[in-house]
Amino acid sequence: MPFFAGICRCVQVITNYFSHNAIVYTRNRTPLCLTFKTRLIARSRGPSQSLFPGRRWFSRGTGVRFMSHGTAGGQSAGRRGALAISGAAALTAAAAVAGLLANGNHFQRAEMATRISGAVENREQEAEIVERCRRFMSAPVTDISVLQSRKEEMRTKMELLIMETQAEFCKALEEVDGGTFKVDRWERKEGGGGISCVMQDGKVFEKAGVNVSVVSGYLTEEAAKQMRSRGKVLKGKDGKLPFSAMGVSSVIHPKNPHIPTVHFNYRYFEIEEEDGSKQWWFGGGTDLTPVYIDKEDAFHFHNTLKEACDKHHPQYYPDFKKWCDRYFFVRHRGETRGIGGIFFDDLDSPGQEEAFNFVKSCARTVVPCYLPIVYKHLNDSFTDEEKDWQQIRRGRYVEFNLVYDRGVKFGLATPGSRIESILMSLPLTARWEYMQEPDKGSREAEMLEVLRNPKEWV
């Protein structure tokens, strides 16, 4: 190995040096090599230390005399002393090199152990990715080998999270409904693709969709315009803005009007600017759209979200709850789409890992905040009039999604987008009645009052 070869060469050079120069003397018969060497040793070791027991080194000018047990020697003894010291110095140097060699071996073993440990950890992380992928509804959009090679990148972390969220939610819905999701993989020729999971005409759910998309390419001018309208400063190279976007979104439309509709979406966006730097941000939220008010349900839903938010910042829930009420507002109707939840966008602080951990906490609430409500109302009876009111409220849902929803607008403005997946959020059936107004004092009127004047539920 190069390190040991260098050490061995060093030993040879030192040995040769002393062998050839041990009898070179100064004018007062003091060996030059010994003078030079002992100066270095004396300076490095200090006056109180001795190279050999019972012997002392004395330095006078350029000469060095060897004193054996305090007895001065003549020229002959000087030569023998010089030769003895030359050999001893060589042995000392060899011993020092041997120590260096041993230390080098120790350091090399430590370095090798570190490398092995890192390699083992690396393999464990790659194996963990494979194991996580086995639990998904489908293989991830990005090839597993690519995810393994860039496992530290946020794109990989986010794709694994949204795939896990899709699988956990789908399996929970299948368990309560008894039906099976149709898993539909699709590709986008401009870059990326997605996995749509849809269950229609089930026992509990009229239509349930959970969609994952991982796309990349160049932003269209229309999409860039939408982002700039939110205050984004985007500087593309030659007018082009490379982007990567990924997210999981879901809308569940139950058959029973006493089981609310739920929606959630969590996403990550990256844009590369002309200087190679990247802008990134997260967005998302979860919101509930009941047909009839149940205060207990509203409290459970909002409190579950609040607990997730409070783990990261005490101001997240109140701020994102208000944002949700503002965002899911059907302006032309003067009412909110439902009773809200949380919503946030353009989240790029305090740091990427911190923001990701917050999103992860929110994504992991989708099952516990919704499924208990489903089970509670699973066997509730309902009338034809209640079913008609559900259909009217679904009409409002459609109006918001097609007119205001950012995700739908971005998808429709992005070339190669899959329309079926974008419109997955729409219900199978809806109803529009001319000048429909509920009777005063009815449960329908109570619902409408809450939608026109959002409440605090926790």
Given for the second form:
Protein chains: 2
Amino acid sequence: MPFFAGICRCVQVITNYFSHNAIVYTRNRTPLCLTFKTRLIARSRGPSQSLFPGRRWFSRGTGVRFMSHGTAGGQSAGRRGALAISGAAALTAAAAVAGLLANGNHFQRAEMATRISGAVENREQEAEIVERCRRFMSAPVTDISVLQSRKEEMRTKMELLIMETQAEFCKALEEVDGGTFKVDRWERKEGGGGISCVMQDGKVFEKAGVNVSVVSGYLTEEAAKQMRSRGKVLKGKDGKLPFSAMGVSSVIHPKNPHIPTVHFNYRYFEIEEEDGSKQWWFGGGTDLTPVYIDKEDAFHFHNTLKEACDKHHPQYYPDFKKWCDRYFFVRHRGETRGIGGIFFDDLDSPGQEEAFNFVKSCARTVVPCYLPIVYKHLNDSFTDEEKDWQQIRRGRYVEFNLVYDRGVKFGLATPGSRIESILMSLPLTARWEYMQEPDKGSREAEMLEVLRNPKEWV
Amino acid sequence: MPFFAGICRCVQVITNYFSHNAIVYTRNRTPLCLTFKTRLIARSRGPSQSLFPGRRWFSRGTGVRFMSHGTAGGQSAGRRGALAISGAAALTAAAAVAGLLANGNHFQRAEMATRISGAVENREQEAEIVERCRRFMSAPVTDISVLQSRKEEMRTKMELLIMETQAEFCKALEEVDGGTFKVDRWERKEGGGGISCVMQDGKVFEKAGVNVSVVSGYLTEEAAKQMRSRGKVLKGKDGKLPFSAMGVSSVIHPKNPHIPTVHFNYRYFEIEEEDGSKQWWFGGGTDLTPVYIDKEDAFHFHNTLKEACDKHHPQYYPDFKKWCDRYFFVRHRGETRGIGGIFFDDLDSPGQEEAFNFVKSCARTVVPCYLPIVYKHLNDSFTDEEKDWQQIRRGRYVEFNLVYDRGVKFGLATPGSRIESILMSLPLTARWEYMQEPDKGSREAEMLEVLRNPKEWV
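Now that the form predicted on its own has been shown, please provide the structure of the form predicted in complex with a further copy of the same chain.
Time for the whole complex; same chain goes first.
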């Protein structure tokens, strides 16, 4: 579920870097056709040239489409083009280091060499950002120039990570399904926006949604109160608390009842206080919702998560596994939603880099956690009764998401939210039978037993 | 949706009047088989004799079953039996009125005649209660002896009305569908219980649920706070506020997309204060959720409601129609759930009898509001696309019920609630498509237009 599918204004997507034709939706859903012009890029690569000619940033369905329409060019040409931005500076730096600038004393030369080597590093990092963005499903929510200008900040690192996670996962799913994701880009009036990737009624997946959102603005009094109730002491300047929040979230509902549903969500939040200092924290998790228990799958899923966690802290897996079972609990049914995984929130220790590295490990574990399970059951046959049971479990998924999920509740309660991104976590189809109860000793009863009494899988 | 599907303990259904074999579910859903013995009835009719041998008070599916297993006997025999309870008293009274008791003076005789005529009336009323109960789907939640002992109280009148409404509606639906309702009776540990009638996957109806609940006990502090926030000044004895609440609620989801979904709910609440006085109010409403607009249906539905309302107050229909549009609003979609009807709450004027009579008129309007529409579209043909659109609208129904409906929210938040009765309002199947938007000028778009801008139909 989207953690914060912010208020959407799918109107004008402004970007300084990309030459795009985009069909975007205004609030009343009338399609508009806009053309975005290249600016910065034009300086180094000439007009009408796409920075990323190799990447298909467009969807095949209806909705918002992004189509690069620059000149043709392979991946390597693109890379050269990207590096060309910083060509002049790099040349100067290299010349300095080689001692070709002979008009200074030793110290002057050393100082200049340091400065120049720093500039080289800077340019290389900036080029690296451009290079990373090339692999995304869409241009990042934040302008690349802005990301480059604050490349050391956690906001930038996290936005790149969530965009990368979205792209990696989408591509892995496209490969197994044969279908393609529809990419919708949307804007939030108050700042930021998101990129929703959805594949519906595919060969393997009934509905697959992978959503990124990056929003910023000022905390509402209600949100600040909620933060305080969570133990966060916040002092705003003139009562105002600027915040940045971003995350990637995904729910995948496969068609075959022997392939489980997966959900993950990784997010970052920061708030600026009166004195300019920042409070920040990470949250997230990955969890599995099978229709039938397959102990091998459960072990693989949990063990992959445990290995990722153990690299960072021996308590992470056991603590976050328990937290997951507690969080994904459908109270009125007395059942967990699935067989869990990990879940954590308010992670603000031991340090920002360490916490980020942990989140990075988790995010990079999504594909190895899930895809092997998908491939394993890809050709499993199933009966109508098994499909029915899947549909009933889908109904429970809907119950959890609409009744308990904090992200969904927050999103639905926020006027102007992008509902389609919030509710893309709902399955294509679901079923509610009155007084449905599996036969004793059946595989359905075995599943329920596990949901009523969460197990240790590793 | 059930207004208060109370805390359920489907364990031992105690009744003084009925001889039953019942399969009931304990909380962990293990079926138990219990036999209830007749008591009072045994005095007048002999042992093992059913009071209502004609009425099939049993379900055909799984769940709680009630089977009368007394001696055979037709409807008229049953009637004679029921009247036999008060036979001795009635005879005495008749004799007195005929002047056969000659041993008193004029005043004594007049007084006695009045008393006796009162007693006759009493007995007749008691017999009438028994007679009315015979037509219900199950024995009422409250013992008939208790209902008889407080036959003048509103609690009794309302319980009989909701039981009657349930039975009338169920029978009308059974007639058109050809299927039969499964009748589940459940108990609430703290007092009261309910009767849930569900027909699933019938010929005409995908899922039809008609639920009665009658609960009593003490208001929790939270509930009392909520009441106070609604402007009710409540003074409990030692902080305790005894309450009685009862209602009938129903949601019918037909298979054919040209037959609309209907929902109704009529309820009564009373709270006893410190000085023994009672605060009471009624609530309820009937509303229609079509998949396609049929103006004739909309007119018929609203006009039937309007006529029922107009008999009681000229402002009822216009006010309660508006209230209905406001209440059944899926805020995050900017759509009403359906084309409305009437909705009201906290109705405590002009007097208790008048308010009850209004509610009675509404409850008795359910069948004439809905059934003609069902019959009209019974054999309408439909396409796969129309069925898909119905399924998408079903998804919206689920969204309203799980996210906004007060009754559902209250029920789900109450530990130990009978979830199956609360959620029987959910459709058998539903669908969520990402970014689904009907074509301009289509019948689906026409439907959405009405949901986004509620109309006056009468």
